[in-house]
Structure formats: structure tokens, C-alpha cells
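Form predicted on its own, single chain, as C-alpha cells, below.
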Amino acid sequence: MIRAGIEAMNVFAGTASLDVSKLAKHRNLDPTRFDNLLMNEKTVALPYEDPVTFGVNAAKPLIDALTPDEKDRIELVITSTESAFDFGKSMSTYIHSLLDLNRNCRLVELKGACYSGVAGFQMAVNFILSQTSPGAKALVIASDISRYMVEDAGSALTEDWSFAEPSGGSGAVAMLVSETPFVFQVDVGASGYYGYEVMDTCRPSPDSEAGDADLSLLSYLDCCENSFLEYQKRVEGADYESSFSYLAFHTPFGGMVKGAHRSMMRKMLRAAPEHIEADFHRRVMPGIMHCQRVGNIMGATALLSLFSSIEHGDFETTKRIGCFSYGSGCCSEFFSGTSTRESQGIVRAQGFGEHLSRRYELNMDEYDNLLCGEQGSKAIRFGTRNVVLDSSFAPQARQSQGKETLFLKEIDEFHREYEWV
């Protein structure tokens, strides 16, 4: 039987961060409500960073580790995002070029709100399982940034900005998907998907978001339950508690995942509160730990949680991980796979924790200038035709990683030009 899954995996979470407890004080947020977020830090995208720079910086270590022959077997590049900057041209074309990949390659982009990363992953898995090109590899990059302000709310769309701003992050997850799933071997056919039309959150204009926070929570809970119930129909004997050593959730913020897990434990097992709390810390918290330092990176968040579960869990023996992905609007999926001690070694070798600690911490004046200043986010609004980015904005961030990092240099007649620093 053909195996399929993640051969290699890496995450890039930018060069600048913000302490969200300081942000909460700066915005005079209710401390009790803020504590429910279970957030510590968030990545902030700088003007000279975009979904391409995040994606390439995540993927480059994986590509550099391949032999020339292995690199030439990448025959599919998928970018998954809701932060695209062109209605037609796929970001995958930029990424394909910057990584110097073989031109005999499919280049596509997927949109599905926060579900897009898992959609890209499943598309790649099925490409491998189809064996239309035996031995081929797929590169899947889920990359999203928060660089928008809330759309003026109407009666039906009222985003709770006190939750959205501290939790909205930026980052990218890159995966090589192949027949040699050293990091995560997918359980073929073990997948339940569930979707319907709902107006919970949306991006009515490219640089803004609107939504109904309560409706979004209800949709998330509904999809979590029903996608798992569909998984149960397809996997005989599947049990929410005993079948999975770890659970990786799409994580808008940790408190939302905690509520979803509590709901599932009550409905599926009628578990007592003490048992639910212990189970949350044992099986779910490993997948939240990196999310607490990056924030919600939309299409990449469920995959970041999977990466975090593998890094922080106990894999002395092979363990099964249940994964839940949700995208507003909506579509969801519950699927599973297995990881090993070798998987954990591969993930830990990426040094993601050290990468997070090297980010430059913005102060509140720098952050506000980024949001409102002419050289900040306003300089790179959707549809910008010509601009040279201000490399003097937070220069400490540009040097924070201590290694060659890709940044956006300028936009010339809509074409984006990049530089390695």
C-alpha cells in the first residue's frame, strides 16, 4: 500500500513580535476577558514582509536539504492563503521562482479561509496516492498575515476587535508531501468533512475583516462535532478520547480550542470537569504552545498546531494525532495520522522555538506607527502599483534572525521584487 503524508515540515513566524499582555493594557482591555484568550505573543508582519516572504522563508530550509534530483521531483506547488495580493496571479509563481524549482510543475493557489492549508495538504496527499507520477513530491505552503483593520460594522457583522487584534498573527507553514512521510503519515480515508454557508467572518475588502464573533464560535463548535461524527462513520471504532494520543486544532486563540474540547468531551463521553481539564492539558495543550506565541495565522494555524503537537508531545512510541481544521464561511475537516520519535527529531531540528525568541519585540509606539503611519501598513495596501519599502522601519527586526532572510523590496508596476538580507 502506498503511504503518503508529510516528509518534512517547517514554520516561519516573521521577524517582529508583540507582547499581547502589553497590548491589552495599551488598549485598556478587560483583563478577565483577555486571560481567556490563552495568548502570550503574536507575530506582527512588517511593511517589507508579505505572504511570499513568509512562505519562502519557511520552505527554503526544506528545499536546501534536498539533493538536486529530489528537488526536481517537486511537481506540484500549492499556496493556501486568504492574504493573496492578486485576484488572478497565484503567489505560488513567486515562491516557485524564488526557490528555483523545476519548471515542469503545477502552480496553484487555494482559498478557503482558515481551512485552506488543510485543503492544500489533502490535495497534495491525494496527488501522491493517485500515483499519476510515482515518486513525485508536492510543496504545500500555507501563508497568511494580519494587516487589516476592521470593516465598519453593520447590524449583522460586529467583529469583537478586543479579541481579534491580540490574537491575529502572521506566519507560514511549509510541507513537503510525499510517499516517505517521515514527519506525519496520514491515515488514508480517515477523514470527516463538513461544510455549509454561514456569514460568520469574511473579508469584504482585501485589507479588512468583518464578522460576528458569537456566530463564528457557534459555527466552529458545530463543525468540530459534525466533522468528527463523519470521521466516526468512516473509521470503525473511532473514539474521541482513546483513539488519539494528541489533538491538533485550528486555533483562533487557545480559549476557543479549550471550549471546543470541553464541548466534545461532554457530548462524546459525558466527562466530568476535572477529567476534561486534565485531558486538555495532556492531549491538546502541546498543540497550542506554539500558537500562543504566534497568534492565529488563518490557513496555517491547524498545521502549526500539528507541528507544535509533534514537537512538544511524547513520541517514544508511535502516536496517533487527531486534527481539526475550520474555515469561516464555512468548511471543516477532522482527519488523523501518526508520528514517531523520528518525526519529533525532524521537527525539533528546525529550531522553531529559537526562531520565535529571536524576533524583535515591537514597543507600542512602533506598533501603532505600523498600523497608522504612512510608511507602515498603509504603504502596502491591496492593489499598490508602485512603492519602495522603507527598510529603515524597525531595522532591528531585519537583522533579528541571524541568517539570510527574504524581504519585499519594492513593487514596480504591480510586480513584486524581493531581496535576501
Second form
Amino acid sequence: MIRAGIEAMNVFAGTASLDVSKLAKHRNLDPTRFDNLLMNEKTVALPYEDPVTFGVNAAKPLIDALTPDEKDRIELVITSTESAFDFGKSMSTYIHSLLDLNRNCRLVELKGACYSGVAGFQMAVNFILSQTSPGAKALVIASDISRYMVEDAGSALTEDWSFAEPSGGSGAVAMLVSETPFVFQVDVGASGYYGYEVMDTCRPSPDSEAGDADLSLLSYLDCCENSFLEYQKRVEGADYESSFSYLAFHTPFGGMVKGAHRSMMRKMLRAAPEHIEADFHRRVMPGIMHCQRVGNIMGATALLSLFSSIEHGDFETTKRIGCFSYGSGCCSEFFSGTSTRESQGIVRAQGFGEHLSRRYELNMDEYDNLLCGEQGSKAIRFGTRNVVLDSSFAPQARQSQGKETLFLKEIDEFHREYEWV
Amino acid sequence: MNSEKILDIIISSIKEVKPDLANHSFLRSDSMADDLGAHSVERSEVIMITLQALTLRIPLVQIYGPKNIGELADLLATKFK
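For comparison with the form predicted on its own, produce the structure of the form predicted in complex with its partner chain.
Below is the entire complex, every chain and molecule, led by the chain shown above.
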């Protein structure tokens, strides 16, 4: 039987970060309520970064590790995002060009709010399983950014943004999907999907988000239960606790995952509070750890959590990971797969923790300038036709990675020009 | 199941999620967020526990909207008709 899944995987979470407890203090948020978010840092997208720079920086090490023949077998590039800057042109075309991939390749983009990354992954897995092109590989890049901007620095900063601002991050997960799934082998057919129309969180206009936290939470919990129940129908004997060594959840913020896990443990197993708490730390926390330092990267978050589980879990023996993805609007999926000690070695070799620590920490003045200043996020609002980005904005960030990093140089008649720095 | 009985279940669910409210005198007009200080995850947990206690299986998004616990009890009561 053909196997399929993730052959190689990497995450890029930008060049600048923010300490969210300092942000909470700066915005006068209630510290007790803030602690419930379980958030430490978040990546902030600078004006010369966009979903393409994040995506290419994530994918480059994976592509560089391939032989020319292997690289030529990439026949599908999917970008999964809700942060695209063009309604028609797929960002996969830029990424395909910047990575110099074979032209006999399908290039396409998927939208599905925070579900997009898993949707792209599943499409790629099915391309591999279909064996319509034996030996082919797919490159899936889930890349999303939060680019907040404030027209007038007034009360809006403290009132409307409340608890969304500390959790909105930026980042990309790149995955090479093939029939040699060294990092994560999917359990074929073990997927429960569940979706319906609901207006919980959306991006109905350029550069802004709208949503209702309560409705979104209820919808997330509904999907968490119903996607797993569907999984259980398809996988005989599946048990929420004993079947999965780890659980990787879509993580808008850690506190929400903690609530969802508690609710599932109560519903599926009638578990007692102490049992639930211990289980959360054992099976769920490994997947949240990286998310706590990056923030919500929408379509890429569930995959970041999977990456984090593989990096932080114990894989002395092969372990099964249950993954839950939820995208507002909405669609969701619970699926599973297995990872090994070798998988963990591949993931750890990417040095993601070090990458996170190398990000330049913005101070509050720099961050507010990014939100409010004309050379900040406003310089690159949706629909920008021509602009040369200000490379002197937080210049320490540009050198932070200690290796070549892709940045956006300018937009010339809507076309984006990039540079390696 | 009438609204008053459901309100009692909602109140015991709130006490389970927020033990600091054990001695609070609840009013139908109490808003979970503003008056009872429950954050969004706690509010959703109250709803989950209440539904479980009522053995009511309905899509959670159907019970979105009430402004206070009295309205929530009224809405849930309609699900038994």
C-alpha cells in the first residue's frame, strides 16, 4: 500500500517579535485575564515581510536539501492562506519562481480561514495517494500574517482590540508531501471532517478582521466534538485518550485549546478535573509550546502545533498524533498520523527554537510606530500599486537570523520584487 | 424543562467553572462577562456543562446571542418544546 505524508517540514516565524505581557501592560489589559491566554510572545510582520517572504524562508531549507532530480519531482505547489494580496494571482507563483522549481507543476492557492493549511495538506496527500504521477512530490505552504494598522491612535487601541491583538501572529509552515513520509505518516482514510455556514470570524474588507469571540469559540467546540465523532465512525475502536499519544490543536491562543481539551475530555471520557489537567500537560502542551512564542498564524497554526508536538514529545517509540484543525466560516477536520524518532530528529535539525530566539524584540514605541506610522504597515496596505519598502525600519530585524533571509523590496505596478539579504 | 429549572442548572455550572462565585446572589439579569467576570473560554464551558447536565444535544452556535443568564435559560427552554 502506498504511504503518504510529510517528508520534510520547516517553520519560519519572522524576524521580529513582541513580548505579549509587555503589550498587555502597554494596553492596560487585565493581567489575570491575560494569563488565561497562555501566550508569551508573538511574531510581528514588518513592512518588508509578506506571506511570500515567510513561505519562501520556511521552504528554502527543504528545497536546498533535495537533489536536482528530487526537486524536479515537485509537481504541485499549494499556498494556503487568508492573507493573500491579490484576489486572482496565486502566491504559489511567486514562491515557485523564488525557489526555482520545475515548470511542469500545478500552482494554486486555497482559502478556508484557519483550516486552509490542513486543507492544502489533505489535497496534497490525496494527490500522492492517487498515484496519478508516481514518485511526485507536493510542496504545501501555509502562510498567514496579521498586519494591524491604526488610522488614529486613540481609544481604539485599548478598547476594540482587547484580547485579539496579543494573539495575532505571523508565520509560515512549509511541508514537502510525498510517498516517503519521514516526518509524519498519515493514517489513510482516518479523517473526520465537519463544516457548515456560520459568521464567526472573517476578513470582509482589506486589512481588517471582524468577528465574535463567543460565537467562534462555540463553533470551534462544536467542530472539535463533531469532527472527532466522525473520525470515530471511520476508525473502529478509536478512543480520545488511548489512541493518541499527542494532540495537536489549531491554537488561536493556548487558553482556548485548554478549554477545548477540557470539554472533550469531559464529554468523551467523563474525566475528572485532575485527570484532565495532567493529560493536558502530557499530550497537548508539547504542541502548544511553539504556538506560545509565535501567536495565531491562522492557516498554518494547526501545522505549527503538529511540528511543536513532534519537536517536544517523546518519540523513543513510534507515536500516533491526533490533529484538529478549525477554520472560521467554517470547516474543520480531525485526522491522525504517526511520527518516529527519526521524524523528531528531522524536525529538531531545523533549529526552530533558535530561530525564534534570534528574532529582534520590538519595543512598544517601535511597535506602535509600525501600527500608526506612514512607513509602517500602512505603507503596504492591500491594493498598493507602487512602493519601495523602507529597509531602515527596525534594521536589527533584517540581520537577526544570521543567514540569508528573503524580504520584500518593492512593489512595481502591483508586481512584488523580493531580495535576499 | 422550564426556564427557572434551567437557570438553576446554569448557575450551578457557573459555580463549577468559577468557584469564587459560590456565594454570589445570582440575578436573571447577570451577564456572564460583565457581571460575573467570566472570560470567553469560561463562558463557553458554562454552556457546555449546562448542555451536558440537560442532556441536550444541539449545535452550540444555536445558543449564541443571549445577553444574560435569564435570556440563556429562556432560549434553552425553547429547545425542550
